[in-house]
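In structure tokens, the next block holds one chain alone, the form predicted on its own.
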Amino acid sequence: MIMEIAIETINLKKYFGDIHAVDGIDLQIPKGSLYGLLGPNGAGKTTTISMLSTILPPTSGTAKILGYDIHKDAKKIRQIIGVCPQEIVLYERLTARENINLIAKMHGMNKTEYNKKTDELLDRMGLLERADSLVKTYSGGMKRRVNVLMAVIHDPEIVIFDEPTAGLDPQSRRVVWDFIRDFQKRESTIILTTHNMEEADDLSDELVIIDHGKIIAQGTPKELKGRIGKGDVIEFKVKDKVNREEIIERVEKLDFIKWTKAVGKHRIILNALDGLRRINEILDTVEVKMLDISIRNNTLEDVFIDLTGRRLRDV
């Protein structure tokens, strides 16, 4: 079966003077997939989607959205995409219903159609009871949810969510995650940018990890976690004056240790085959007091650490 490509980028670059915000991105995003762009703040995620949505012109390279060229067909692309920006963008003196309806009118929807759909969307986000309140009276989480609805009111074929759950409490975040999953079932193609590891792992069919404007890894969440091997991830903290390099050198001599990293100022992370059962051997080898010990399975953050040598939140 031939895979239909919804979005393709070819050596896409964006420079701001000496800053290479996006430095040669090549992507092929299948139609109907939920594609995650994972990386720290400043990695180039928002700049990439700004070019895909024709807000920013690339320095060089190009991209196609459902066959339309971002240089030649910008007007058409804007008609078939929906964008939920990282920053909340609302008209504070309008109600939630009026904000959503305004976007519907801009896309030429008829009143009967958008009135019904607006109520359905507000209800799914738990906002129907407050639909006619001015959004300036809303909490930050409620405003974020309205922004998500504004991006999808016109049933776009391509939807871009740029950090859609930034600043949300855990309950609101789950509501947005469920909404995005449900929306994907309509066979829309979704791009999700995030620096939230759990979000990327939970939602993405496939994802790329971006750092310093370049793709440093690509695959399904399972494939990416598998690349650093099986085993237990053990993380612990040591005191200020302890030489972590000496500890790492000793630990890496154990034949069941797959990799070891110093992270932040005082922490060490290692991957050990059958690490839980052999924790006493590790304790004896470390030879210093281990603080805040945790043992878990591989996560996408471990993948990022393996690739860059630092935590996502440390950059």
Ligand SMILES: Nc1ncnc2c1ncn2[C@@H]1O[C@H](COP(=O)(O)OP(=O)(O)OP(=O)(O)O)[C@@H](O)[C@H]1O
Second form
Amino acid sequence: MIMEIAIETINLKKYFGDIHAVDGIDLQIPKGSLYGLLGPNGAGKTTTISMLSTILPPTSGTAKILGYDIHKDAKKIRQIIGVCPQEIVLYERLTARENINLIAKMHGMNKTEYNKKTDELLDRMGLLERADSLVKTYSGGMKRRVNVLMAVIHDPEIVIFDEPTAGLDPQSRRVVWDFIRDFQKRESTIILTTHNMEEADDLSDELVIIDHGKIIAQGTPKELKGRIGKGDVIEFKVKDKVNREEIIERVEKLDFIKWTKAVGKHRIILNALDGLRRINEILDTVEVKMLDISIRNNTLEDVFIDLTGRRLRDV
Amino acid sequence: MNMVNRKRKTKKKKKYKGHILSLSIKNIKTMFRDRTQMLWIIGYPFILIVVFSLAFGFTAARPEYDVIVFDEDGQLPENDNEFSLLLIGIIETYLDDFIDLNTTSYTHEEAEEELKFEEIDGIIYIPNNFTEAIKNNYTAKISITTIPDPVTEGVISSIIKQIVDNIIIIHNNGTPSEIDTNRYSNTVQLTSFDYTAPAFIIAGITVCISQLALHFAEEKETGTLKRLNTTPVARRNILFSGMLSQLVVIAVQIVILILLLFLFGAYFSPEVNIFLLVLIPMLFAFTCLGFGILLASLTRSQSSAGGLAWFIILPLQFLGGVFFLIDNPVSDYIPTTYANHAMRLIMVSGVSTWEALGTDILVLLGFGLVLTILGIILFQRRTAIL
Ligand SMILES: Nc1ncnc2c1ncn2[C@@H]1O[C@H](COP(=O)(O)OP(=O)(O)OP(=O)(O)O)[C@@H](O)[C@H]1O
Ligand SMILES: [Mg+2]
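The block above covers the form predicted on its own; next, return the form predicted in complex with the named molecule.
Next comes the full complex, and the chain you just saw is listed first.
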């Protein structure tokens, strides 16, 4: 099967003085896919998508969106993309409806085209009732939903969501996730940046993990998680005084332990085949008191920890 | 118990002082790290002094009046014209940079035209019996017509009277002179307020520079400009929309300004052309919006746009003859000068001919176009640095 490429970046770089925000990124994003960019704070996600949305010129390298070059065909690209910025960017003294309609008009839609559509979108996000009050009277979560809708009112072929659920409560987050999933069914290509591994795992068909402006891993969520073993992940805290290195040394001698990592000041994460059943053996080996124990399946976070020794977000 | 309480109280007080200091340090730090604020703190005294030196200093706080003289007395044969020549001689010798006499051959009609268009400040007629009157000790008369500004009228007539009276005293200690003064369109007695009123409208409009720049700064600060830039709308059109909406606001402001001036009793000539009375301020607003775009292209925050706007507004107001009818070395290069000139003619003198207003209209249009084009180019290049 020949996969059509919707977005391609070639050695894309952006330097801000000494800061290499994006340091040579090569992406090939298949048409119709939901593609995740996962990475910690300052990884270069926003910078990358700013370049893709033609509002930030790259230091070097280039990118093509549906065959259009970001340098030469910026105008054309702006017709086919929808961008949801990381910050909430709205006209506070307009209503939700007016905000969304404005973007529709910028895309050359006429009243009959956007009127119905706006209503439908507002309804899907549960905002219809408040659609005609000024945005400045909205709660943070409501604003964020309007922020998302403004990116999709014109049915763009490419949609770029920059951390669309940042700062949302779990319930609102679900609403937005469902919305994005629905949207993908229309054969749009979607880029989603996030530092939320659950979001990346749940939503993306394929993803890249970015750190310090570079791609450090790439694949489907399943592939990436598979890469660090099939076992369970066991995470726990130990007390200040104990020697973490010693514990890790001891645990690593167990044959069913695939890998171990010291994280933060007091945490140890280990990957164990059949870990749930053999937890007693681990407890015996650790010897000291284990606090905050959790056992779970591999997550993308573990992939990131495995690659960098750091968490995506410091807890 | 008591002691513990007291201890706590004193402790709290100490902390409170610490707060003020920490907050003050924070304030000063943020102030000094804000480039625009620094520019403002240092630049403001600078611009203020430059503007006021230009407005007053260079002419030693004295305006220069352009005056045409018709000396009929001087045409007479020698010995019958000595005093008018003396009068002119004194002015030309000692008051040269105060009253600029023009004795070349204007016809009366031409001179009156010049006065009507405010190209000159006054006309002095010396009648042919001037020398004779002084010699024979009857009242010497001179008639003076000035622009409608009462200050100009007062200054020119009192100076001429003083010189003539001195001549009379020195010659024969005779009868003091009589100066017959007129102001152009003197059917009503105009006050300084009447003459400054048209310029108030112009002064009021200059504020739109800051309004426009603030508008774009807000779009930049909140990110909406970036958001718009991810849609197909051309940056140029975003600019035009900003100008257009400002022009609508200004149109309303102009009407309010005119109505208020009317209510407060400012003089409107019976022949005032209402269309021009609104058109000239609108044209001037266009010029100002040009400055506004230029400013918007250089600033990225509201605080910087709001502050820096005064670097443009102050010179426009003070060097273009809004508040003071004073010549300064740069007034010819300040668009306000032309707007004020046109407004005074329209409102006070009831003039509405192209001859009188054409230059002003063209200059304002030119300023506006050049500034707007320059602003658009800079805005599209994203040159915001402040
Ligand atoms: N305008 C700028 N000037 C200087 N440095 C910048 C600028 N924009 C971004 N950076 C730097 O580039 C790096 C990448 O920033 P970017 O916003 O792309 O990160 P991100 O992956 O989106 O992070 P987050 O998850 O926090 O949104 C950071 O180190 C940031 O400080
Ligand atoms: Mg970001």
